[in-house]
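Only one chain is included here, represented as structure tokens and corresponding to the form predicted alone.
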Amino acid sequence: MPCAVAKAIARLESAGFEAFAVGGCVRDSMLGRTPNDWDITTSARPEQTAALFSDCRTVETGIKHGTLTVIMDGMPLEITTFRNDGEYADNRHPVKVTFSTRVEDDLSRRDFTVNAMAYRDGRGLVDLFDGIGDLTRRRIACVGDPETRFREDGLRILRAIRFASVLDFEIAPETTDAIHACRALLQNIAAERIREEFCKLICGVGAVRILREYHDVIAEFIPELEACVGFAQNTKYHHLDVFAHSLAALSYCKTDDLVTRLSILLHDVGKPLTYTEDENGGHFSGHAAAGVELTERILRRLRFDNATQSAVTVLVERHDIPIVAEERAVKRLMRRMSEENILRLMEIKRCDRLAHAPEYSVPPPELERIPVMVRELLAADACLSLKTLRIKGDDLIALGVPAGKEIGRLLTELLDAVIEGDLENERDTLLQEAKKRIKK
């Protein structure tokens, strides 16, 4: 337990209140993981907590529900009064909470057994629902009746499968049944909250298993993926349906980078819309372009930031375009994509190929050679953008080109010629070429 947490609990206890570390920090500590944050639950009312920590900076993060954030020795601690929750009118928030003096009441209202444990030095662990047993069994189970828990707060459905993915746990049968039965409650949850949970889920070590087992739950907010489930590809290159292929590709992913993993999951989402069949089997002409449209729709719906939307869509767009390990081609690629996105693209292509039918599943050597070439070109300060071109707009104006679009067009032509290897990136050479083009 960090010193700041122990000090805060000791201060509350010295004033005659009970106080415990509670929830995820206890769970993670028991698993040998470093908690991201520490929460404290106490019998002190919010105003009493505020008075006790008047010498610290405090933030009223959820004062209506008894939560006060206290900054102790630079560490933010959420300190919440023991409470009972009233009815949940919107499948998300309790209409009213009642403060309690018993830690047992507070633990009874929590979502999962592994999150319903409290600890303090001296008393030790308070575990009313066999959270330790479920940690040992590597299992996610609701506190009390699962359907009741999910109908109180629909986001718990996604939290359950997120925990199962991140911790690589199974989900108890009764909880699993309730997740499937109550999944439509996710329609009442804000897109931002769904996105937050889904991002953690897809980056978890158990993501592939959870996405496979709970694809109907994912379809509540990404219905486009459900069309891929069971969609046979009918081609010698693929032995799996579209969704199973995407999950297989994701299983080969070596990184927990969100953009890469989202791109792998969505790279073939356009296939069901573009399927045609002839005597040679199934074809998916234009599936990448269709996938871009669907991906944009999905990411906008879930309120992803613009940078993530831009990166994922360009990777989906380019995932199926062959790239040769030749300097001119790599320079063209670097003109259009950042180094980070090129490395992501190579990983997506590697995973995609590994998920093909066995006889077509060997990744081409270019996928390893191209990142090396990218690093070499960057180290050599190769000319890849207008920034590194040895002439500027002012040079063209001095040659008589009027300011405006013509300047940009001519500079772009010169840059393309440099990238193609037709011109050296030397000032005199570029000026001479510019003069020729101006005359034309």
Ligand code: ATP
The other form holds:
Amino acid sequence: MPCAVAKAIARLESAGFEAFAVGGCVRDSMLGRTPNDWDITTSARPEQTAALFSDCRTVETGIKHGTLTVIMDGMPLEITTFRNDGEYADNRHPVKVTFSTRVEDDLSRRDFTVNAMAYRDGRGLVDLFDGIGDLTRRRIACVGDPETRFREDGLRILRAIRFASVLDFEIAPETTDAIHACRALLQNIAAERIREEFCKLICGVGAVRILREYHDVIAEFIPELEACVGFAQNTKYHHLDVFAHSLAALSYCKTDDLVTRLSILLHDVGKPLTYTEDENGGHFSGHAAAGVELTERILRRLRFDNATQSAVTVLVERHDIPIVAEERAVKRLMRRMSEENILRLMEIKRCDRLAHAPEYSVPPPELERIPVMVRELLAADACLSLKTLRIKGDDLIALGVPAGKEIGRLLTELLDAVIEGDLENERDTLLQEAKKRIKK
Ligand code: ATP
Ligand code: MG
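With the form predicted alone in hand, show me what the form predicted together with the named molecule looks like.
Every component of the complex follows; first up is the chain already shown.
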């Protein structure tokens, strides 16, 4: 337990209150994982906690729900009063939170047995629901009756499969059944909350297994993926249906980079819409473009930030375009994509290829060669953008080109010529060429 946490607990106790570390931090410590954050639960009322920590910086995170964030030795600690949640409204929010003096009440309202343990030095663990047993069995199980708990708060459905993915745990049979039975409750949950859980889920080590077993749950907020489930490809290049192929590709992914993993999951989402068949079997021409449209719709619906939306969209769009390991081609690519996205694209292509039918599953050597070329070109400070072009808009204005669109167009033309190797990136050469083009 970090020093700051022990200090905060000791201060609460010496004022006569009970206080414990609780939830995720207890779970993660026992698993030997580093906790994201440390939460403290206490019998002290919020105003009592505030008075006790008046010498520390505090943030009133959720006073109504009994939570005060205290910055202790630079570490933010969420200190929450023991709570009884009572009735829930709209499948998400407790109607009225009442404070309690018993840690038992507070543990009973928590979602899963492994999240419902409290700990403090000296007194040890308070574990009313055999959280320890489930940690050893590596199992997610609801505290109490799963259906009731999911009806109280539908987000728990997604939290269950998120924890199973991240911790690589199984889900207890009754909890599993309730997840499937109650999945439609996700319709009442805010897109942002769904997105947060979904992102953690797909970056977890158990992501492929969970997505396979719970695709019906994912379908509640990404129905476009459900259309891929069982969608046969009827081509010699593929031995798996579209969804199984996407999951196989994800299973080869070496990074936990969200953009890469989202792109892999969605790269073929346009296939069901573009399927055609002739005597040679199934074809999916235009599936990348169709995938772009669906991807935009999905990411917007889940309120992803613009940067993520545009990166994933561009990667889905280009996942299928062959790239040659030639300087000119790589430079062209570098004009359109950042180094980061090019590296992601190579990883997506590698995973996609590995998930093809065995005879077609060897990744081409370019995928390793291109990242090296990109680094070399960047190191050599190759001219790839208007920024590094040795003439500027002002130079063209000095040559008599009127300020405006024409300047940009001319500069871009010159840059293209440099990238194609038709022109040196040299001031005099560029000026001469510019003059020629202006005359024309
Ligand atoms: P992590 O922070 O690693 O994502 P965590 O378990 O700490 O996981 P938080 O969302 O930080 O998850 O919540 C802290 C604790 O609050 C949980 O461990 C759980 O005991 C409780 N909790 C959080 N959300 C819910 C919920 N929707 N229903 C019931 N209990 C919850
Ligand atoms: Mg937490």
